[in-house]
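Listed next as C-alpha cells is one chain, alone, in the form predicted on its own.
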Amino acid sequence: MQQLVIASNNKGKIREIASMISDIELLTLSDIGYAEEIEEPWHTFEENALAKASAIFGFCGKNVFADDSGLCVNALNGEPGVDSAHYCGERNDERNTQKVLDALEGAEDRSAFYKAVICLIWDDEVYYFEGICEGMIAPEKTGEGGFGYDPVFIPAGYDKTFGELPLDEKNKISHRAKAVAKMVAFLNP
C-alpha cells in the first residue's frame, strides 16, 4: 500500500481528511517523528501549501501533501483569507471567529467562501488541487462540530452551519472535501 504524509498537526483536519481517503496509508507528522512548527509566511494559499509540503518532503522523502485554507469574507475584502488561522493575532479559533462576527456587525452582505489549496508532492513532482465552498456568515455561532470558523459558516443551499452538520455531510460539500476529491481522483485514475 502506498504511503502519504499529511503535513498537519490539526486534529480536526486530519480526522476530516482521513475519513475521505482509502487505499492509501495516511501518515501524520507524529507518525514520521516530525515535531517542528512549519512556518506559513506567504501571502497565498498556494505558497503556504508548497512551503509546508516541501518542508516535510525534505524531512522524510515520502510522498506528502499539505493544504492551506481559509475563510474569505466578501464584505471584508477577502479577509481573513490566508491569515484565517491567526486573524486575531494568534492561533485562537474562538477569538478569530468573534473578530469576523464583530467586523460584520450590521453588514448586509454576509457572503463568504472557504477556499482550500492542496499541494501534493508525489513521486518527486508537485501538483495543486483547489476546492471552494460558497456560503454566508451566520449572525452568531451555532453547533459544536468542526473547527475554526465552522460554527458561523453556512454553506450555500443549507440552513445549518458546518458546526451543526454531521461530519459525513460536511465532507461531501466542504472546500477541503472538493480539493481532496480532486487529489484522490488524481491518485486513483
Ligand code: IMP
The other form holds:
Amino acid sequence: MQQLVIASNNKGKIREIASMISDIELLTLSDIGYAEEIEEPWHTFEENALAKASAIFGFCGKNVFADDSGLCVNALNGEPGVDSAHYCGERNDERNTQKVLDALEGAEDRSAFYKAVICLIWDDEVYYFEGICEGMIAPEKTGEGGFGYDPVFIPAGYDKTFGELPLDEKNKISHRAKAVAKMVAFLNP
Ligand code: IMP
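Next, report the structure of the form predicted in complex with the ligand; the form predicted on its own has already been given.
After this comes the whole thing, all chains and molecules, with the earlier chain placed first.
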C-alpha cells in the first residue's frame, strides 16, 4: 500500500482526514519521528501549506501533504483567515472563538466561510487542492463536536453548528472534505 504523511499535529484535522482516506497508509508526524512545531509564517493558505509540506518532505523524503485552513468572516475583512489558529494571540480555540463573537457584536452581516488548501508533494511534484464551505457565525457557541470555531459555524443550508452536527455530516460538506476529496480523486483516479 502507498504511504502518505500528513503534516499536522492537529488531532481534530487528523481525525477528519483519516476518516476520509482509504487505500493509502496515512503516517502521522509521530509515526515518522517528527516532534517539532512546524512554522507557518506566511500570509496565504497556499504558502503556509507549501511551507509545512516542504518541511516534512525535507525531513523524511516521503510523499506528504499539509492542509492550511481557516475561518474567513466577511464583515471582518476575511479575518481571522490565515491567523485562525492564533487569532487571540495564542493557540486557544475557546478564546479565538470568543474574539470572533465579540468582533461581530451588533453586526448585521454574519456570513463567513471556511477555506482549506492542501499542498501535496507526490513523486517530487507539488499539487494544490482547495475546498470552501460557506456559512454563518451563530450568535453564541453551541455543541461540543468538531474543533476550533465549529461551535459557532452554521454551514449554509443547516440550522445547527458544526459543533452540533455529527462528524460524518460535517465530512460530507466541509472545506477540508472537499479539498481531501479532490486529492483522493487525484491519487486514486
Ligand atoms: P492551521 O491550518 O493549522 O493553520 O489552523 C487552522 C485553524 O483554522 C484551526 O486551528 C482552527 O482554528 C481553524 N479551522 C480550520 N478548519 C476548521 C474546522 O474545520 N473547524 C473549526 N476550525 C477550523
